[in-house]
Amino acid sequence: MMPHMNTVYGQGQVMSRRYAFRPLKCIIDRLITEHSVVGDRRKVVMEVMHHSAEFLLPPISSEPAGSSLRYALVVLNQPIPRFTPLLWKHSQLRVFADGGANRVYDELPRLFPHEDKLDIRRRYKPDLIKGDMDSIRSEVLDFYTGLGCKVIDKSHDQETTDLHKCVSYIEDFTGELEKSNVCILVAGALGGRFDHEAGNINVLYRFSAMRIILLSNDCLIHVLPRTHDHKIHIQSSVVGPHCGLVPIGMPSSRTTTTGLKWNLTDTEMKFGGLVSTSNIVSGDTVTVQSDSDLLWTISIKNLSDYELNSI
């Protein structure tokens, strides 16, 4: 006999209307399924987001089929990587964040010791200089404005960092339809004061819908949003093998990886507990699934002078 929908099951337990006339096996199966979908992200098919460091490879004359990423370069006020000219060649938009203009003006000619400094400075002219303008030297500002560079003075805005201001400009410049196809490369984002680094990492989370990569001579950092599964293509000639996955902002209850020396399987990560640092890539591809946003970092190899000059 099938149970009536208001039959009491145990002390104070009443069978709900939605399960009242179903066989017990169906009820159990449905409860198990609902618990799995709500409680286990792996049951949901996630779109795969692909990542690579192809911007550290010399650009080719024509993009490979299927490649749709367009690069924008932001230079911050920290020592710029030796491969900055390579990032420049890959980028369609170049923005100096305030004192980042000083860095390019002073440091880039040193990468080309056999060329005229003035020629180098003219060659690496930005599309825009933006920031609160408290760091750029007057002679540097005069030089670039003399070349016709656009300058946006945001000295009235002391609530956001110079990187935030530049990313906001790029976001508006590209528009909603192109946002997913733009990758912002940030040179000089790491090193120096820790609070500046923390501010730059915070920008990754403030603009989590955009691809933003923080770069130094030693490593790169970007966010792996929890809204996607991730496939990271390893260009072993320029990056690796050391890498890490770090939960910032909230713990990760479950993270699963492949392609690492020490893989994670439904592993909990949090500060005060396990954090996957000093890991090593073991192949050409790393995959990551997580219920939380994670920071991915991987070491950048010391590119030889030949490799840098060949571009």
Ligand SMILES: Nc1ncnc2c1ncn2[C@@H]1O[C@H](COP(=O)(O)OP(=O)(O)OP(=O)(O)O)[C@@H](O)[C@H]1O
Second form
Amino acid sequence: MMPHMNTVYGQGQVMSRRYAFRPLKCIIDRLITEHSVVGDRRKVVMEVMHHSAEFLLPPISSEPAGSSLRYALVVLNQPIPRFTPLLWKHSQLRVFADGGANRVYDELPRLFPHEDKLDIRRRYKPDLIKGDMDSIRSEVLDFYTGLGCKVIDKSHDQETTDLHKCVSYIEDFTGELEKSNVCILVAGALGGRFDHEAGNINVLYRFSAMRIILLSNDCLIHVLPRTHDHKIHIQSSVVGPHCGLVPIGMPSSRTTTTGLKWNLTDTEMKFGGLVSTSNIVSGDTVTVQSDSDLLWTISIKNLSDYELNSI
Ligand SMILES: Nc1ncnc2c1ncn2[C@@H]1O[C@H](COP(=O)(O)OP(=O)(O)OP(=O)(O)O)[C@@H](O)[C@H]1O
Ligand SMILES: Cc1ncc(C[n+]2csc(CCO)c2C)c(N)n1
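Switching conditions: you have the form predicted on its own, so give me the form predicted together with the named molecule.
Next comes the full complex, this chain leading.
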């Protein structure tokens, strides 16, 4: 369930007695004028939504009790990011989207060159494989079914992407009250075919009540819904400084930010006009207020082997 927002109006409505003996046209004119004055003075106080990339830091032992979010991981059919074992460790549910299973099967053992391949494959066993199953190799499917993994074959559904199918499963699996506390991490969502990237971004909007973060080796992106003000906590050891705010889907008439090198102050953003790319974070937090949903993106640092191995 999305947290509700509080709306605070600047003036009370005591118009009926005041206009009781005036001609109708006059009343209407005054109402139109006063309504726009009230509109200008109206102050909307939004609840603040917090964001962080804590899932790129080694998990702390108190998790999940210490963290307010619970994570689910979806692995797509793209080269797996080098920090995938970290995402795995933070997650309580792991799902392979069709050909994503081949990626874990083939590529994860390469991240642990001194360990036995089979041990690694058994250790990184998903809770579910779901998709239209036209990309997963039969030996890979046999391996994971042999381990007892659940498989949902949706080969009859050629209307939605494999990522959509996986997110839909997680959404069904998540109670209404839990939705705002669950965050879906999608590994391998960016940097490949553009039609797939656009489809992956569309999933952010199709499931707008869920927190979903698309990740590649180089960056992460997620939506900042217009229903909230946003406070983005920057873990500068793992993300930044490059970032962007992009009004995908609809223009924004007014966006205001703090914590960026090039801040916006009630600024309009739209494709064909201004979009904030190649921006730089300048502190520990970035705040964003906008009248439109925006995409937030921030670069992911090239984590050292030391950091990656400390998991
Ligand atoms: N090149 C890519 N770039 C970004 N995302 C990708 C790419 N390839 C696959 N994906 C993501 O991984 C998911 C699973 O990929 P898979 O190749 O199994 O899908 P598919 O439906 O068979 O794709 P195709 O359109 O090639 O038939 C896709 O739904 C998509 O979200
Ligand atoms: C208008 C329209 N465009 C493309 C597709 C194709 N498509 C979209 S999702 C999907 C499944 C991929 O696993 C496929 C084949 C469609 N159905 N409708």
